[in-house]
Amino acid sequence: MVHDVIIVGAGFAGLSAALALRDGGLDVLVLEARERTGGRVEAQVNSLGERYDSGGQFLCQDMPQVMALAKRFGKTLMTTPVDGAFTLQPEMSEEEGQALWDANVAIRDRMNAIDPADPAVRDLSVWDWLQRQPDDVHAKSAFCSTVEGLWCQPTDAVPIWYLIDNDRRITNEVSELQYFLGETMHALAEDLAAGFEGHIHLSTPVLEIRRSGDDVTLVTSQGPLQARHVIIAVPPVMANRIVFSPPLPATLARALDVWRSGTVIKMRLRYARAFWRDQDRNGMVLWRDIHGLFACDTSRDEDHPALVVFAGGPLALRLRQSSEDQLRAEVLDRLAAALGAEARDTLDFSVRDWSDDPWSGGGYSDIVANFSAHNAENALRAGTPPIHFACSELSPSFPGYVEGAIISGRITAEAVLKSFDLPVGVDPRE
């Protein structure tokens, strides 16, 4: 049997593409290497028997696609608490903290005013560019912490032109941490997958893609499958591990080879009560003396107080070399210094290290780590039909987020549908 389209990857990009293609009348099959759908969105069950998001979690009102899906499937929007004081470590006065925040915003605005194609920044890393700025050491340190926390990379590995281009596409005016879903973001992925039941093969990694004539053969762990078109809906680093026969065109092969996966560890700490609110704190903590460490309140209600702690970039690389007891001790020591001794009294301490995930390469997303690869994203968006690419990294809006994955999947599906050149209402299988 030759399928119209086979999609590699059942994350939000792959599932969104699959549903758009099915609605367009095509025969679609989705192959997923994991034993579950969702990709970098994932839920686990902690020692208290509670299901929680161990992967992608947050959304906001400025992300229309994921917001619409949450409404469609009746998900509960939980508001991330913001009432109360934001905590900086080491501590600063409220006036000093506001000044630091304003300086951080000013650096970001100054950066985004630069044309990413400007030859003056072509060979500069974020670190190189930052050293040329007039800001004081504290403002620069806070900006580094933001970059390493959000992009999960050392600042000397990120081309400044890439960060500018990427950051310009993240256009929310409210915090991206505005909401999370009471049922988990992964439950939303499961809802999408349920609408495609019977057409998703789990635990089926794709090892090789062979193109011959008009058809494409995918060599999988479960045997070969054939399709007229293939959408590779996995992060670029993972797509680059697939063998292509014959090899991809040189431009496209280079475009796949320039990406680097982020390094992030996500921790969820459950407490008997939200003790930080006794101090009129909102649970958000940003550390200035250690880059890439951030905490926020993700309590579903008063009966389920919880903090999520993220460690990104070089910090995550260091922490993952520690034992779990050492990691736990360091995080609890820092939380206790920020929020009080009660931070040590956890009911559960769950850890998800995404840097060793075999099917994503890391988190939250891949970045272009080659300073001269200015056309890598465009090359992947164009693909080499009948082989196409879709992933959050390639989205024109909200790259690295669930929103971006949905958009990229739908855009690629539209391109594939056009290639079939179908009159409206005609089923290609007839």
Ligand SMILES: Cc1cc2nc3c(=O)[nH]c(=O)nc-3n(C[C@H](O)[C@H](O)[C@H](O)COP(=O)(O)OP(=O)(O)OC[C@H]3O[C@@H](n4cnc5c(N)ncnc54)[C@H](O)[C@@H]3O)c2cc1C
Given for the second form:
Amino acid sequence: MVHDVIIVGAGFAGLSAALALRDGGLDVLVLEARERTGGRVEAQVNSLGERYDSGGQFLCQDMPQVMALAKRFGKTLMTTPVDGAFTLQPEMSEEEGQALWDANVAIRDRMNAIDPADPAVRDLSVWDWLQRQPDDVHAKSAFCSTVEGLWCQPTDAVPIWYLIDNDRRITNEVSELQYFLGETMHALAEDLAAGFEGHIHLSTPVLEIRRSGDDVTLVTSQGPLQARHVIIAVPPVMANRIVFSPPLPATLARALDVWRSGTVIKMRLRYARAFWRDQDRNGMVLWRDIHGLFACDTSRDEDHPALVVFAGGPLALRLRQSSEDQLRAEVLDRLAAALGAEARDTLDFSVRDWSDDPWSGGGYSDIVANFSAHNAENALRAGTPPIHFACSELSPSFPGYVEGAIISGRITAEAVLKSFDLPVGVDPRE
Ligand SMILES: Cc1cc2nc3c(=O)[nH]c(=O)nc-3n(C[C@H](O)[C@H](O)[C@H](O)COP(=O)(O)OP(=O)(O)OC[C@H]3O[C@@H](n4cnc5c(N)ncnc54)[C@H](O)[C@@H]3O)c2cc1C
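Got the form predicted on its own; could you also share the form predicted together with the named molecule?
Shown next: the complete complex, the earlier chain at its head.
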């Protein structure tokens, strides 16, 4: 049997593409390497038997696609608790904290005002550019921490033009941490997948993609499968591990070869009480003496007090060298210093290290780490039909987020529908 379209990867990009293609009237098969759907959106069960998001979790009103999906599948929007004071480490006065925040925002705004195509920044890393800025050492350090925490990379590995181009597409005006889903973000991925029973093959990594004649053959651990079109809905670093026969055109092969995965550890700590609220704190902690560490309150309700802690970039690399007990001890020491000794009294402390993940490569997303690879994203977006690429990284809006994954999946699906001469954006069930 030759399928109309085979999609490699059942993350939000692959599932959104599958939905659009099926709604457009095509026969779709999704092949997923893991034993579950969701990709970088994942839920785990902690020692208390509670399901929580160990991967992508937050969304906000400025992300229309994921908000609409949450509504469509009846998910519960939980507002991330933010009432109370932020905690800065090391401690500083409110005025000092505000001044540092403003200086950090000013650097980011100044950076984003640069044309990413400006030859003056062509060969500069974020670190190089920052050294040329007039800001004081504390403001620069805060900015480095922001980049390491959000892009999960050392600042000298990130071309400044890439960061500008990427950051300009992240356009939320309210906090990206505004909401999370009571049922978990992963439950939303499962809702999307539920409509494809029998059309998603789990534990089926795609190892090789062969093109001959009009069709494409995918070599999988379960044997070969054929399709007229293929959408590779995996992060670029993962796509680069698939063998292509014949090899991809040189431009495309190079475009796949320039990405680097981020390193991030997500931790979730459950408590008996939201003790930080006793001191009118909101549970959000920004560390300034260590880059890439961040905590916030994700209590679902009074009965489920919880903090999530993220360690991104070089910090994640350092922490993963130590044992999990050492990692927990370091994080608890820091939380106790910030929020009080009760931070040590966890009911559960779950750790998910995404760095070097076998099917994601890392998190939150891949970046272009080659200073001259300005065309990499465009080359991947164009693909080499009937082979197409989709993933959050390639989205024109919210790259690196669930929102971006949905958008990229849909855009790629539309291109495939057009090549079948089918109308786009029409739901035949309506
Ligand atoms: C710790 C963490 C926290 C995050 N927090 C947020 C957040 O709060 N909000 C937010 O919006 N975003 C967040 N993100 C980012 C968000 O999760 C991702 O941008 C998004 O889920 C990516 O979706 P995708 O479909 O592009 O890729 P993926 O989710 O990576 O999906 C790709 C799929 O392809 C599969 N695959 C890979 N190789 C193969 C192969 N050869 N054969 C078959 N299958 C293969 C993978 O197993 C995976 O299921 C977070 C990410 C991480 C890691």
